[in-house]
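Just one chain is shown here, as structure tokens, and it is the form predicted alone.
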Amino acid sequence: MITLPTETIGSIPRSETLMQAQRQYDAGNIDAATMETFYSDAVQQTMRELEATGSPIITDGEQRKTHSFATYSVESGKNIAPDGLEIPFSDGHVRRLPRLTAGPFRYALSAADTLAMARQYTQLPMKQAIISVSAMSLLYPTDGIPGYSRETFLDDLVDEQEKEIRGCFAAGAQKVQIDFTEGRLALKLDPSGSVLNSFIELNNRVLARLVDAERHAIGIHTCPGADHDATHSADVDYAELLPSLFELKARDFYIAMAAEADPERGLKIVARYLKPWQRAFIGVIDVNDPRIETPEEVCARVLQAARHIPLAQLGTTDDCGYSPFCDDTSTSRETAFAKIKARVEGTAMAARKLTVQRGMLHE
């Protein structure tokens, strides 16, 4: 029987109760201990609902990443200002990264800490999503920081992510997923590819510090962004990104594909550049589409991917997280869980069909 691995990317929409509590905490109306009870309740409920989808490996839904999948590690930091790089989305709205104001750079919160708190709530394997060093490198201002060079900052940043990855494994993560959504964006900011190449090199500095067994438990997620049902770089051709992406020294790659204008072409590019020891988790759920896919639709997308990618190197995922930014309520929790359940069931359906096809070929 063929089995295809299937994994969620990470974020689940927060409940209104959690978001209201976060607003009250930010305004100073509730204390940290009270806020902690809201986080704990949200994590437990989210993990129970993820278990109910039949997912073989789950996350904590990123409920403790207070404002963003990209900024959790520096929020509450004393050397952070809010006026960093602006990232425009296709519907016209803009997200803004923080800006580092002084050194040294240190994480204020590690994903290893949030994983350790969540691990007690499930017996299932867990994965932990972390933000990439290349995304974090964008916090350093273009005009520099007196007395704290960019080179020193990058050294500190690499040290911090190595510590975070090892901490996640120590806390019980079966997989650590590096969110690299800025990969496609890099080509929009700099079509020459030099920024993308520098991002690949920087991430590989971290990955080179890991042993083979650790790198085999590392995944890289790429997508064109997902925020309020809009993207930041969907117009960038995968042919410009994927050859470089697979130069990252990781085994697993989570690649948005369901929302691509021409997924067949995208799959052919994946198949061309995927190395024999790597696995491609293909996006079979469009997280920006409010419609809930049926298991049959998911199955068809999996079978399409299987025509190009060897089964031993194929898995399925969602195109992106469902709420990378905490205030994005464009997708409801109910819809997110229904889409995940459809992915799990559709992937299993495809595995059964592929098993039958393989059996017929060997008769």
Contents of the next structure:
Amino acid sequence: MITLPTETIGSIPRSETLMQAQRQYDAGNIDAATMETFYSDAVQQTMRELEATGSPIITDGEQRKTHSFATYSVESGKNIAPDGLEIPFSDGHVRRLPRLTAGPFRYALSAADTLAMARQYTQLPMKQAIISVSAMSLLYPTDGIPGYSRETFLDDLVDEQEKEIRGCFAAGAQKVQIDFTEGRLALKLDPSGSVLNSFIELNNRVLARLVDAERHAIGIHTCPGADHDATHSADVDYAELLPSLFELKARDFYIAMAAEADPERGLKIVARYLKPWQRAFIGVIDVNDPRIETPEEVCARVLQAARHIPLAQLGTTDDCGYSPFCDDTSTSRETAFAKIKARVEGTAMAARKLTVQRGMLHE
Amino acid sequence: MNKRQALVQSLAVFDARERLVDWNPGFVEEFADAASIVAQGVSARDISSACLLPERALDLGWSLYGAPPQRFEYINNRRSISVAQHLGVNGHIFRVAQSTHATPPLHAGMLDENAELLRSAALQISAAVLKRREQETLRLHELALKDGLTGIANRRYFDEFLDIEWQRCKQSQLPLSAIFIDIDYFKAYNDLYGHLNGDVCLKAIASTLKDHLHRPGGLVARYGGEEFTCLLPGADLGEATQKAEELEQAVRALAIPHEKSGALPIVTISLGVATVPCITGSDTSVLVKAADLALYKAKAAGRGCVRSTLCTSPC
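What I would like now is the form predicted together with its partner chain, since the data block earlier showed the form predicted alone; can you produce it?
Below: every chain and molecule of the assembly, starting with the one above.
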């Protein structure tokens, strides 16, 4: 019987209760201990609902990533200011990164710690998503920091990320996913590919410090961004991104595909450049589309992918997290769980069909 | 930027109906997926469809309107390709492409001040990553060329340095001198005082030689075991011999006890000096052999002394 691995990217929309609590906490109206009870309740509830989708591996829904998937680790840092670089999205809105004001750079919140708190709520394997060092590198201001060079900052960043990854594994993560959404954006900023290659080199500095067994449990997520149903780099061609992306020293790659203009072509590019020891988790759910895919639709997308990618190197995922930013209410929790359930069922359906097609089981 | 080789310049000519008229091997390399269909008369669209490349790589649709697009870049299997196109008098389309590392224009969809700031930050990070890589490469290179025990250059560095200085002195018509140095009765020293003390002795002598060479462009290297060598570009035989004698005295002044030495009750060195006054050939081993022979003569003369020789045969 063929089995195809399927994984959620990470984030699940916050409940109105949690968002309201976060607003009150940000305004100073509730204390940290009270806020912690909201986080804890949200994580437990989210994990229960994720288990109910039939997912073989779950996350904590990133309910504790205070404001966004990119900034959670530094938001409470004393050397962080809110007025960093802006990331423009296709619908005209922007998201602003924080700005580092002084060295040394250290994570203020570790994903390993939040994972450890969530681990008690499930018997299922858990995956932890963390932000890439290349995304974090954009926190360093363009006009520099006196006495703390960009190179020293990058050294500190790489050290911190190594600790973060090892910490996640120690806390019980079966998989650690590195969110690399800026990979595609890098090509938009610099079509020569030089910035992309530097971003890849920076991430590889971290990955090179790990042993093979650790690298085999690392996945890289690429997508064109998903915020308020808008993207930041969907117009960048996969033919320009993927050959370099697969140079990252990781085994698994979570690749947005369902919302691509021409998935068939995208799959061909994946198949062309994916290395024999790597696995592509193909996005079969369009997280920006409010319509819930049926398992049959998902199945068809998986079968389409299987025509190009060897089954031993194929998995499925959602195109992106459902709510990378805490205030994104464009997708409801109900919709997110329904889409995940459709992915799990559709993937299993495709696996059964492929088993029959390829003569591995006679029904 | 990456390890891929640069693309040979790709040239192609299409007729007004976007059908291939002429091309060079570089074009076939650029559109390798379509190599089997590249022939006179095949359409640009068919070539493009056969390749997993961005559509703009071979989009000649602009020719209908007569205005070629500005030079642009795209990425072809991790290579940055710059493409220029223009229209000939009879409607023919000329397309020229080649690898480039030039700074590209900002993506058309992000022409605003904040995007420019974002791009600037990304490019700065990119430059910092490259700078660290160069520093690391340099560090590894230095490690490969440095003797681990004494911290001075190793034989590999000496060999590379000799090749470079040989050529430079040849071009500048300068003499080139080498001093070969051997610690006298060093095996007996190790046997008596142990290898750890032997290492201390080697480090002390290396440090002394380095401190006393005092010559711009000069090099001290550990050649192997208890052998050291100095290279003195531009020094004639007299100057090199004088320097060798200074080195011998400096080591003697260390007064490192050596009760099993056959020369003196302290550690001494023997030195062989050789000079090529006028370099004409390319065989650097002539200088090495001559200095080694002079060292042998110093040992034969009782050790703790200097012997010199001039390389007079063409070298």
